[in-house]
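Single chain ahead, by itself, as structure tokens, in the form predicted on its own.
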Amino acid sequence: MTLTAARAPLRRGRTCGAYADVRDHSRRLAEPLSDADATVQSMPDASPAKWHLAHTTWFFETMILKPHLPGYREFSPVFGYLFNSYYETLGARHPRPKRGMLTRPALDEIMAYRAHVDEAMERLLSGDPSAEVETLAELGRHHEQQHQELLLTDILHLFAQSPVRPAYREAGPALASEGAAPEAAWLGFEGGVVEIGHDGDGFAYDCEGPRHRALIEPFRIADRLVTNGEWLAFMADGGYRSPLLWLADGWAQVGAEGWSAPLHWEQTDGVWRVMTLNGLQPVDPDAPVAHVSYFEADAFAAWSDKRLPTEQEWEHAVRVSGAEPPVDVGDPLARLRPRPAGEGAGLKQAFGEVWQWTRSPFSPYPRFRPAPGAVGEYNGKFMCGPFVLRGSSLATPPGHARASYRNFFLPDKRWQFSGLRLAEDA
């Protein structure tokens, strides 16, 4: 028996276990929700929780089971139309802005759909899956983790529209301020040619490569994220009323949308509160600011006489400093709002609090080529217009963050857990 053959059962066992863990996490995320909670769509950019649960299941069914499991029985012929997202090569789909109109199928039927696909996936992965199946299963797991984060941010946006401000999960006593944020320090980095992109060790999306060389000029970057307290100072100094701070499209957005504070903030009797997954909470001045757009982040940087880092600067600083995503996160649902930076030297809050806007547009790396077929639509088709965010947020599932990860959103979007850290030329 070859070494490869001897390791195959262990590899298949890990594949099945990893699949089961990801699917179970989605189930846990849905547990606090009623059928109504999971059905309503709060805006065209968001999707109902029920749709996220079904779409991720459709991905496994369509990309893996139908072409690779002989005799697989499709759960429902209409689900392909209902739960395709943007895969043009796979046919017509229900319009995204109308996903909240899908009162049927009910949440119970969606969970039955998930069980049906899970049983078939277990049979396929417990056999002797091909390398292609294993690769697609890994992509499907990470795809579902992306939707787990979207599910939480979309539920937060939905609950923020309710006058009763319901909590996804009730706050505990530990959600009080965890202490004052330390003064920001500036970490200096020499310029030069550096390696950027995924190194090939473990999973990565296609847009994280190919690994390539980039020229970086000397720069300094803040050791922690911008806080709510600093954002309050920006607001008090007329930050949302000073057109010279803003990009032209950003200033137009301020006027059109009436922006005067981050999304989910509201002021009552002179006190600022923020809607969180734990319900309406006082704004913690020492915690990182969240729910700001690229336009707002760029305006704050201009007000601070600084700038946003490029994504290459961010990745280089994280790699040189040795910052890593937390390994032991405990209960990933135990903490549902950002927390202040701790004391100590070095780069802080690189992962696990808020995604960090960079000044870099989401564009292809040198030598990038989309994968053939439908999976090639995953990232490459969006490389026009969005800006890159780096790191991860408190809603990012365990095991889904890495230094090379390139999140991306259009510059006016702010319903995600998006914040910033500052940089400057050295």
Second form
4 protein chains.
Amino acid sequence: MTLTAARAPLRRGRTCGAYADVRDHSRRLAEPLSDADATVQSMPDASPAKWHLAHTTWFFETMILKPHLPGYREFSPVFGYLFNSYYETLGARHPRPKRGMLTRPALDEIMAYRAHVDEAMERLLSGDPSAEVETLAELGRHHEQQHQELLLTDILHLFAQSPVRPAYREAGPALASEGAAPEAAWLGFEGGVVEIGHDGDGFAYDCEGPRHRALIEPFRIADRLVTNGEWLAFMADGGYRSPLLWLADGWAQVGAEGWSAPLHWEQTDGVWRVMTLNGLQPVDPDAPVAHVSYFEADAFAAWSDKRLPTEQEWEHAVRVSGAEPPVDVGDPLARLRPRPAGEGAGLKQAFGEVWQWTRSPFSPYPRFRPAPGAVGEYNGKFMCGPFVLRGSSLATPPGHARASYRNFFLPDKRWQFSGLRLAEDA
Amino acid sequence: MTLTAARAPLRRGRTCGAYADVRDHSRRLAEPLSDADATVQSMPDASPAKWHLAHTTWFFETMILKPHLPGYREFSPVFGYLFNSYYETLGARHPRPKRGMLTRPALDEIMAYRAHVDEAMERLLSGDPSAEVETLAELGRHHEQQHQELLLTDILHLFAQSPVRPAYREAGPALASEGAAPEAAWLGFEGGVVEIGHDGDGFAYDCEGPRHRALIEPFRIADRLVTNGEWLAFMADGGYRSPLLWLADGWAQVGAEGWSAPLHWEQTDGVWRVMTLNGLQPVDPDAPVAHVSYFEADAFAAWSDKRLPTEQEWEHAVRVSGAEPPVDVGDPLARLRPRPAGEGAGLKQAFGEVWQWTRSPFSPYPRFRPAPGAVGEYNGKFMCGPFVLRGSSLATPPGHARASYRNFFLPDKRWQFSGLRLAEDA
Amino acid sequence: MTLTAARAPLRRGRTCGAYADVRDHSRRLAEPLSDADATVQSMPDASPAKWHLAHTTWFFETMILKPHLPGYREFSPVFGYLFNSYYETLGARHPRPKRGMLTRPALDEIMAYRAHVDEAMERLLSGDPSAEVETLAELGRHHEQQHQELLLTDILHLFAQSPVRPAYREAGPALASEGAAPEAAWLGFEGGVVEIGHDGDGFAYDCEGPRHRALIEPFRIADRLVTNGEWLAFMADGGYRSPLLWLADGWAQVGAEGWSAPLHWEQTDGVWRVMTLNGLQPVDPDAPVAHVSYFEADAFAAWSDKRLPTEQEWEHAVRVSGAEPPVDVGDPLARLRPRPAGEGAGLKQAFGEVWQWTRSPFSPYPRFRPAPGAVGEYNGKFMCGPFVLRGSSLATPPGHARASYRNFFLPDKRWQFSGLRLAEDA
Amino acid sequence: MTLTAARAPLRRGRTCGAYADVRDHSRRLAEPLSDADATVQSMPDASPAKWHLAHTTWFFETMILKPHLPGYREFSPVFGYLFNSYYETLGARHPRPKRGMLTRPALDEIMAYRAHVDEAMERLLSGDPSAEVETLAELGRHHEQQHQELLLTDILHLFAQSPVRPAYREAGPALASEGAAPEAAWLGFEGGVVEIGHDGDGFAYDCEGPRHRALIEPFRIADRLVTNGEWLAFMADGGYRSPLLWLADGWAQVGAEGWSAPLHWEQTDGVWRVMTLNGLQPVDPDAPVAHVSYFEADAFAAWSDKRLPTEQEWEHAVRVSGAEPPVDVGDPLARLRPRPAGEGAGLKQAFGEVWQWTRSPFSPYPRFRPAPGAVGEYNGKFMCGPFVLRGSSLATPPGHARASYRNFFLPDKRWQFSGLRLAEDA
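Beyond the form predicted on its own, can we have the form predicted in complex with another copy of the chain?
And the full complex, kicking off with our chain again.
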């Protein structure tokens, strides 16, 4: 694999450099993985690491190289079938629940596919790419960054299925506290008609716009995330056994799945541990709780006599308080690390620790219309069922977070780094 | 059964009369049913007619008579277990999917249960009932009215399972046109901050409030419902075979269930027929389409290059245009009949024909808080998954419809009288 | 219903009388049932009573009247679709799991269907019926008798689903002991080549022949059935918690279904009761255990350090010891009653109490070939999966039992009156 | 991996050499596999290759080394949990459907586990092992051979799931004809009381005994296997669309799974191909059909107006005609190759091509009793549901086949090398 050599010339232009950075980040994420680690699919919701690495590459090949690089030679005719995710526009595809059957092509061959596409992308980007290519390349980079986070959450889920509890890495960013969590402070906001959505500066997904006015009632929001210690109190108070705290579907799920703690938690000899990318670790009572579903977050809020914020409240509070996503500092492990709690005026832990469930179903903003063609199949077709999460997590790659970002998952899902922040009416 | 005699004295007071009217309406709805018709459960979503008749009675017995009528003698100790629907507060209950196993108690005994409760309610209401009792009795009446509509949709679903296609009644209200449907006119609204929700005059469910301000963008809404003829055009144009028109979950459902037409439609020798309460009838191209899911309504709107209205847009348009629910004219069959199309300024067919899907997920209004105790388990716990339908249908009992009413069903459900009205951005 | 009058002339001939007796027995079995009781299907394995009553009638209409009675007028064209059970030869049919959706036709109409067919059968049988008609009528009678037993077991299963635990009848044949069960005696047999199968005298199903030689090794068989008291000892000794006693599939079933006692047993305040046709009754320790699956019977035998007999051993032991099925004594309730234990030389309780699981899979006898046409679809197509039960039960109608009878059910089924008798190698 | 070196001393004794041969054969089978190939589980019925390699090793470690080799050091305490298959006696175990989640331990580590156990086994066997150890070692070898065949069928199933259709090996034993298949000849046998079961000379599984007498009626059996060409004729004649040919459960399976050809067959541009260990190959009309279920074999026999043989008929015919299993000729690929058709008097293709379905359910022989303890959990607990297959296949390792061998699979399974030979009554 001579990916490093092949990538050197990419540094020339800005787009070229950004492309190389993102692609390189994926490569680094794959380094700790064996071929087998990268192949297995632990559940239909998750995808194999190899699939993430190939699918993001297929996106560049299909959306950019084939239509825009004359003479481009397709790496393999079968890859279009194997690595299309869900684009009905782009033909038949391998069924999602069978992604884990693909022991061949091996990880090596996927890395060769990546090098092949990188070489062609370099040629295209280091020339004088059209605005359309620039735009598609930007979309492709952000698309790959999304999959970088999923690669990590999916690997964590896979490793959590193994009784030997493998660690993805020996050390790295973790949801660890630096001392006792302070009491939560309640930040008040007046409400009124505010601007919501992406403001047109820099990249954003289609669903983050159009920017529009929203009416917000006065509210208060906690300046920090809910902690593991608070979650343990909820558990100790019978939170998982009190139907009145739960949405009806949530309570049914508690029963069907036997939920009694967040995902990846296990209790041995009275001690709670949680499976992390660094292996099985004691639950840190001062760190933010992660791996809870919307159902659990909502029940916890009811138990606290609070509620979850709407996504508009969250976005407004973040903008007003000036909370900022983490900045890339060059070191691939360090840059994943969240800023120390306490930094930023007012609202803390907005980014870089855990995604925060809001009470907002994932719905189109006023005047939203999906783009025509394949790229329009991006977000709109999922606007039924999921709830919006805001912020970012320790697994979000550098440069991917922003205040208008709308992550979304179904309310019963727990394998993401998903936590919560409380709110209330003022 | 001496229900009529027993009910006579109820006429004394206003509450008393309203109670008797509602209870009598249920009795009439059950008249065409055999014991067997009233016993069978055609799917887990539906309940047996007998169960509706008993559950609504149990509500009065449990919420009002037991706590408020001294010396009240419970009809049967096992009925609490059998006829609780989903109130976790009120103890264990018979599993919903097994409601159809209850061949005993027979319909006769359920009617005796109704008479027993009616007699006690009469005593309570014809005395000097407390404000709390009045309030609970009002809730109980509206609760029973909801089940009156469900009784009809559930019976229709049951009869549609039978190859002999029984008619519930020989003649009665139907979704029939009176001549060719006119071209849809598009009513424009300016938007702005408007008042939404129940205004406090008369009864409303908890979820219809609190009344609050909402910001609406300029929009247009069709003055009439989508017709069967328009739906046939959608079908003929490959609507059910075009994945790009559909939400992802909707498209999966189309494949899994083999949808190719609304529920209860069947084609024989090239002719489309639809199963109705009056038996199998030819599809009337000028009547509003019914028995479509949210998924289908949304796909139809995409095919039409329009969208569904939000529930705020719908409510605002109805209030501004002065559309009114049907009035009770005393004749139990006539009063179910919708007003002639064309009546009312501007927005037609808002009430009395089919419920209209909106694009709004069923979410709490700002500052909504469920009531404490069992009555608080009414709507809030379902605020995850369903979409809101507005208006009312030909199966909605007289006096039950209003502009602020929020009906809600999961997006794949089709057995209600659910149709649609289109909207677009202005 | 004037079935009695219509039936009077049937008494003329022998076939005629036999036909009338069987048909009348079904009518009596239906007497305690309401329309709703007769309509509901409690699980896919069971059928509604109404369906049994109609399907057996459809058999006579389809196999005999249509081809053999000139001018016969079909009762209803849709009944062929509704009441065909599984005959692929005879066209499309209503899906088995939806038999409970047929609230119409009502029980009354089914009884009218029976009268219509009875009247025609009378005309045919009281004339000079051909040998083929006589043969088919005999098959139809035995077919109806099979369904008479199923009608009872299916009704018992339905009533057991209802929390009110209705009794099918106030009093009637029951699995009750007449004093303490004696110690089991072990009857020894020498083995050798013996004759097995129906000997051609009187009616038998196709699968009971051809009569053939079988080689049996020396064995011993218990002279009586396993009792509830013995089963309670098995339970107390952890029988349902000891995987090594069970077949692998049986143990999986124990876990999946949470088995800890026979079907229809429930424990309240430390007392075991069993749901019977006479309602909920205390478990009688001296009566034979019923409602156990093959898996349970096999595990019990392992726990007892014995085994189940093969069907050849059972048949041989019954023939040699001269055990006889109960005789019809005219009184419909009395004739169902088993002979007092102790009667008959040697082998007791072979008939009239519970069917007895054997260790023999239901396989074809040597040289067995199904008959051509629809009647050939009778037993052969089920020869994969079920195990054979021998004897008869308290629900078997008079005249239906014989030594060569091969009843068969899948090894996890428990809703029949199925028990066991132990055997061992000599 | 220095397995070869470690194994050299094993050659000393006979047991030692046999042990080394079997272990070496497994190692060779794993050679073409990547870590990922060896990790993925393609369906719950199949196991990962890595699991087969580890489980067979665990068997030696658990049954022999721990109890019989003083001072033996367990390789890993977690392996007992991971690699127990189904022995209830031996404690909790990793759930079978999750065997594919174990990306760690990697294939390398499994091979190290094998070397660790081999080294210890060598020490034990090259000493003066007790008779018990010799017996257990023999059982362990045959157990491993069983898994060698499963490893191949499971890998074939996995590779068949991949759209790239990988070949396990470039060349190797295949079901290929050497010229046109001759007409089948029918060999006649007189029947009578014959001896069946293992005769005590050499190794056999518990279920192959006790040797006992069986009564066989006169029959004829085809001298060769059913071919692909004959199967194509069955397909062309509507075999998969004719319900009357099928057992009831078989016909249900045809509908549920959409069967229209054997497993692993696919048709492209009118040409039938079959996925094999050598990759996708044209269907050879003269080679024996493989990958058919019992249901299909039975339906084919009905279509042919024949039947499947009983296992007793098969064994008797093989013994009388002197058909012999293939002999090991030292070359690991060659020795898997079946003897040329035509060799052996009378009955051809009894061994080394495809297993042959019999009509016999897998039941205990007379006087069969499972051994006490863990080794007794071997076969007896599966004696409910499966049917017996006789002979051996091209995937059966050398030295593993014998005339008394009873292979068994559920009647719907098709992923083994399973075919058929016809029989009929004489």
